[in-house]
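Encoded as structure tokens, the following chain is the form predicted on its own, with no partner shown.
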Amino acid sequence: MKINSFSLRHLSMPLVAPFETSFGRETQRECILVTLNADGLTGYGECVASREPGYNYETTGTAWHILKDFIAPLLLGQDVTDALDFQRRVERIRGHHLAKAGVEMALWDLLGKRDGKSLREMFGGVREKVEVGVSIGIQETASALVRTVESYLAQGYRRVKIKIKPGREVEETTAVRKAFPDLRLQVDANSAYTLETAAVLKPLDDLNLLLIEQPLFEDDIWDHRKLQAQFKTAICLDESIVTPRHARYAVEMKACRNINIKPARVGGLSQGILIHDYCRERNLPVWCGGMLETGVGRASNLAIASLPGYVLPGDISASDRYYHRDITNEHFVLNADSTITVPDKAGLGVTIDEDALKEFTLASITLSR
């Protein structure tokens, strides 16, 4: 498809409630909406980089720079055939996966609209509904966390992930497990520990958790291998897996027993599919993480999570978990069985609420050739 124009919108959206992890606390969600126009069609993508470099080195500022000054010139006026063609065009740009993923998502939306197919159909997804859970940030106290978990269970969520950090792990997780003995529960450290300090996590090994996510450094695989050997609970890697190659490293090293596939983190949906396929061939469970996405990114996550290897509930959640008002006209809701229905319309299957988009836009630019 010949890319005629390339637009960026820097958005800032208020969250329903503050979201705190080991690397910071957010009350506003920032991201960049990418819009591609080609052959009379419009495709949307979401670059999930946030304001601060906590999750990784990318921010909305760095992503804006890379998108405008490096990626857009490679696409404008060019006939981009598919996602792999896009990956070849941008491969000389080292890193900046969140920026690349936002553009690739918009390209998939274009291709789906052109062919009259949903992303689920294009990916070969096998589920019309995806099992999901909820991710809960660090709360003021352990008792407050228990009350928050209870509120989400009342809404219908059947799997809960809680964020932890040094000094806020054992008491909190134990309290939740004691209150809800049968809950499908997992924890996420977001790289808050070292191999030495991770010894404090040992009591969690007796709490029947689904997994312990990314306890060690964001670029580490080797020490996770050592840590996994000390735990009966599955270690899950997130930040460490930035390419299909890193997934292979982790599997061959036995550094983890499952992987959280965030398409944005690995540079795009096509790369997420490659990791899914590799892990499925080796019977390694995968699941889809979340980055507080708008309806655009949420639709994308649901589509990839419909693939057969996604056997653990994802951090996708309903739209109202994060936003009173989203930028899409479509709002994703939690079904009674703790699932969310995968969009079945062409492309991402969502349309943009232009009034909401205008309300949340901090800056915008359109490039054309």
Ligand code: OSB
Given for the second form:
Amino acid sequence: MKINSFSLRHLSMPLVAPFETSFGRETQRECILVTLNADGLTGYGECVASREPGYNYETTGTAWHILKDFIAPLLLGQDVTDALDFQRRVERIRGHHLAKAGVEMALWDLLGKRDGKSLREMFGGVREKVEVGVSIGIQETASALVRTVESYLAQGYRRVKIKIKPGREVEETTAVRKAFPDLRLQVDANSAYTLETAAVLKPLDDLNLLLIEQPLFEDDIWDHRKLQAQFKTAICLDESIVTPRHARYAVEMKACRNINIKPARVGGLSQGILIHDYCRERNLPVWCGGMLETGVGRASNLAIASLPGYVLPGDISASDRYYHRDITNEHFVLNADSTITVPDKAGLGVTIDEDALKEFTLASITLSR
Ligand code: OSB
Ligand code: MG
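Alternative state: the form predicted in complex with the ligand, after the form predicted on its own:
Expanding to the full complex; the earlier chain stays at the top.
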């Protein structure tokens, strides 16, 4: 498809509740909406880089720079045939996966709209609705956390992930497990421990957790291998897996027993699908992570999570868990069976609420030729 314009919008959206992780606390979520025009069609993509480099090194600022100064010039006026063609064109840009993934998403939206196919159809997804859970930030106290978990259970979520950090893990996780003995429960440390300090996590190994996500440094697959050998609970990698190669390293090293696939972190949906395929051939369960996406990124996550290897519930909650007002006209709701329905219209299957977009836009730029 011949790309004739490339636009960026830097958005800042108030979250319904602050989201606190081991790397910081967010009350506003920033992201960049990427818009591509080609052959009379418009495609949207979400770049999920945050304001601060806490999850990984990218920020909305670095992503804006890479998108505007390096990715846009490689695409404008070019006939980009598919996602792998896009990946070849941006191969010379090292890293900056969140930036690349935002554009690849917009390209998929364009391709789907051209062919009258949903992303799920294009990917070969096998489910019309996907199992989801909720990711809960660090709360004031263990009892406040138990109350927060309870309120999400009342809304119908049947899988809960709690964020942990040093000193805020054993009491919290134990309290939730005591209050809800049968809950499908998992924890996420966002790289807050070392192999040595992770010894405090040992009591969690007896709480029948689904998994322990990314306890150690993001660039350290080797120490995760050592930790996994000490734990009966599955270690899950998020930050450490940034390419399909890293998935292979982790699997060959036995550094984890499952992987959180965020298409953004690995540079785009095409790369997420490659990791899914690799893991599926080896019977390694995967699930879809989240980055507090707007309706645009949420639609994309739901589509990839419809692939058969996504056997664990995703961090894909209903729109109202994140925002009072979203930028899509479509709002995702939780079904009674703790699932969310995968969009079935062409492309991402969502439309943009232009008024909402205006309300949240900090800056915008359009490049064309
Ligand atoms: O590590 O999974 C993570 C949000 C921002 C950055 C990192 C993470 C998260 C989440 C939220 O856990 C998941 C969601 O979008 O609901
Ligand atoms: Mg995580």
